[in-house]
Each structure stands twice: as structure tokens, then as C-alpha cells.
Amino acid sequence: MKIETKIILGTAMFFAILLMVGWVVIKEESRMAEFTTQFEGRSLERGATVFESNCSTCHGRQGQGSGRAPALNNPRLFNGERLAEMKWAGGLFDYIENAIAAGRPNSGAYWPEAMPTWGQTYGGPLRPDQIQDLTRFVMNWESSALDEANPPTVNQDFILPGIREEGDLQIMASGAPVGTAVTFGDLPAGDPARGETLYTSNELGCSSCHLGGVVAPNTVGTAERAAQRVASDPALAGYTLEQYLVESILQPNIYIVPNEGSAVYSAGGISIMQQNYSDRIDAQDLADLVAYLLGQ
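Chain structure, single chain, in the form predicted on its own:
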């Protein structure tokens, strides 16, 4: 074969390869989009199966809710109302994923039974990929939940943590009016025995997360960890342990404990701790809780 012929064939093959590579690049975006659609579709199918087996008894097969749990096919979940109510600053996907994985250990105070912990990260039975499948399945209700022309059936709305009935929104756990200012300077002498009773009560639900370090820092060692943090954080110069604990309870997003390994204490900069204790306890309750924690 003449050299000229080889050059022509080589050049033709080179341009043919360029065309093939270009075609692959052009089609890659649509191919990946199709792959993503297929992946999410399979994930939704798996999530539907897990939901039917584990969640539908309480939340309803169509997410309509029951007397045991709220509706998830619910406009208030997808229009931002629930996130604002819970003071959640992150995204909806993260909120739902966290709620499923960590559960609601203290929700037995305002529902017939507490929502269990589902994620293996928190000691539950479901793998992280199964938690994500479930989250995608719940997110799939967004279009139907926000369909104003054909709104979904909501048999049971959400409840504020610790609140059984709407009328209870006017008082705190102690009976003091909601909005009663509670500051460090107001604290009376604390009773650690009464503080332990409050801490372990269903009404406040502290122990359901903290005792044994189930989904929050272990109760045991609280005072020691608080002392170490006050001593090591320049922003806490001049603080007493009491003041640090008061602010940690009333404003849980100020002093977030860093996540450690499988222990996840926050998401998106927001603590998983309930955000409304300032509306549920008065100065005496707070003083008693702090007195109890200082003994840990």
C-alpha cells in the first residue's frame, strides 16, 4: 500500500474517531439524565415498598395520616409551613431524611406512641440507602400535595412537639404563659430531684434522646463536657456552667456538639434538638433541669 493511501486512511480514521467522541459527548447529558430518571424511579419503587411495610400503618397508605401519626401527603410539609414551624433552616429533603433516620423518640408525649428510630446510624434497622429511598418516596407527593385544584385528603395534621391540643399552645409545661421571658438572671435555686423528674418525663422528652446517648450526647458526663467547652471556647469567657447550660437548652443552635462518626447531632447547621423549650418551661423548671445536669 502506498504511503499516500496510508496517510489518507489514517486521516479518515482520525476524523471518524473525533466524530464518534463528539457524538458521545453530545449524547452524554441526555444519557445521564435518562440514567438519573431510571435511578430515581427504581429508588421510588423501593421506597414505596419500605413505606408500605413500615410506615403506612401510622401515616396511611396514601400519606393521609391517622390518629397515630400526621399526614405526609400534606400541603404544609411542602409549602414551607412545617419547616418554619419547626425552625428548620435546611432543605426539605434533609428535614424528611433526618426525621425518618433519627425518628421522634419523644413524640410519645403528644402522639399515642413515639415514632421509632429507623436509620442504622441511630441504631435503627434501615440502611442509609433505604432511608434515602423512603425520603424520595415521601418527596414524590409534592405535586399532589400542592395541587390546589384537587387537594389531598389530610386526616391528621402535624402537631407542635410537646403539644397535644391547640389550646395548650397558650401555656408552657409549668403552666406559665407562652412567651414568659426566661433568662439566666431570673433563675431561682434549683432542685436536682425535681429536675430529674422533668428530664425523664414524657412531657419534655429530654431523656428519650440523651439517656444512653441514643440520638443526642449522653446525659452522663454533661457537666464535665460543659466545663471543658466553657474553658476552651474564647467566646464563653466569663460564663458559668449554669449560664452555658441555660443557653444550650433555650437556644440549641448556638452550641452544637460536632457530629462524631455515626453520631449525628445536627444537619445544615441546625441542631436535631427540639427548638421550642423556651416556650415550654419557666424559670423554676429551667433551674431544676440545670441543677440536675450539673450533677451529671
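Residue numbers count along the first chain shown, from 1. Under this definition, the rigid core comprises the largest set of C-alpha atoms superposing within 1.5 Å between the forms. All values reported here derive from a predicted model rather than from experimental measurement. What changes on going to the form predicted together with heme C (HEC):
Core-superposed comparison between the two forms: the CA of R194 exceeds or equals a 2 Å shift. If you fit the rigid core between the two forms, you'll see the Cα of G205 move by 2 angstroms or more.
How about the form predicted together with heme C (HEC), since we already have the form predicted on its own?
We keep it simple here and write out only the one chain, dropping partners and molecules.
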């Protein structure tokens, strides 16, 4: 090849390279923006996956809350009320990120179990990027939570520790937990109306799991189903209907209702239902609950 040809070709090549770099310069801004959007979309997907495996047993698969944890699709979380009542001065994203990463190790005082610590930085199992994914996922409920035309199902509101309103329920008024050794025959007469108040209270949170039958067997039809189980399941031979209900509340693991459809009630022989009601209610509370359930 002649030297001139090489020089001309080389110069042409050089300009072609410059042109392409120029093309990159023009596109770069929008490419970076697009990457950021896509990244946030994928972050949401990962957040949803982590939520399903780590959080849904307490907060509900759709974030609607349960007796074990407050709803996260709650309009009050997004309209500023929750931040105000928690006296949080920063933004919502940081509030949620902080709640997930640090957990609320002391919330076991007013919930069946504390909100666990999730962030590795605080000794939990999840990496910082996973905490961010989860935060994006929770934040993504905002528009549906605030949609007034189509309000979300919220099974369980937040609880503020230590604040009791006038005329509040007195659970365990006698001060003596029933324990697990009790049989129905030992119980005082029950009051179904008080039973219902107990059942739907935030303190016990029975209805937040049992409502609608998503996380736990539906409240409606409990007595009928229980009667069927006692009559047909050999594992329950010798039980009365009442004794079955007593045991279901105080020791959920002894007889576990089999999973139905997509609902998962237990894992590895452990019921999702709290195992500690025997310490949290007295004989009168239990009798009232059973009286209420017998009418369902």
C-alpha cells in the first residue's frame, strides 16, 4: 500500500472514531437516564421477591398486614400521618429504609413478635442493596394506597406503644394467664360479644389473620369446619368441638389445619399462628373467644 493511501485511510479512520465518540456523547445523557429507570424497575422486582420470602408471613403477601405486623399499603404511611405520629423529621424513603434495616427490636413489647433487624449493617441477614430493593418495593404502594376511589384493603393498622384510650379493653384482667393445661370444662361462662371485641382487637389481632381466609382459615365458618374436622379426622378422635377450639388457640401446633390451595398455614410442622396466647389471655378471655367462635 502506498504511504499516501495509508495516511488518507488512517486519517479517515481517526475521524470515523471521533464521529462515533461524538454519537456516544449525544446519547450518553439519555442512556444513563434510561439505565437508572431500568435499574429501579429491576430493583422493584428483586424487592418483591425478597418481600415474598422474608416479610409476607407477618405483613401479608400484598402488604395488607396481619395480627403479627401492621399493613404497609396503609394510606397513613404515605399521607404523612405515620411520620408525624412517629415524630420522624426526614423523608419517607429514609423512614422505611431505616425501619427495615434497623428493625424495631423493642416492638415485641406491643406486638406478638418484634419487627426483626434486617440490615447487615445492624447485624441482620440482608445486604444494603437488598434493603434498598425492599424500600423501593414498599414505596411503590404509594399510588394505590392513596387512591381514594379504590382504597386498599388494610387488615391491620399501626399500633403506638403505651397509649391506651379511654374504655380500652382489659385483656387478662385477672392477671393470671390461662396456661396450656386448661380444658374447656374448667372455663367460666363465655360472652360472645366481648369475645368478638377481643378477636378483632389490635392487641390479640386474631381477625387480621383470620379475616377473609388468606393467611389463616376464614373466621366465617369456623364452628362448622371445626365440627367436621373433629368428626372426620382420626387425629382428633375423642375431642369435643370446644376442646378443639381451646387447643387451637393455646397450642396451635398440636393439630395444624392442612394448607388449602395457595394458602400456606404452616411450615415444617410449625403453625404461622402465634404460640404465646396462653401467656397473653386469662381464662375469661379464652371462654369469651371460644363463645364467639362457636357462633361463627
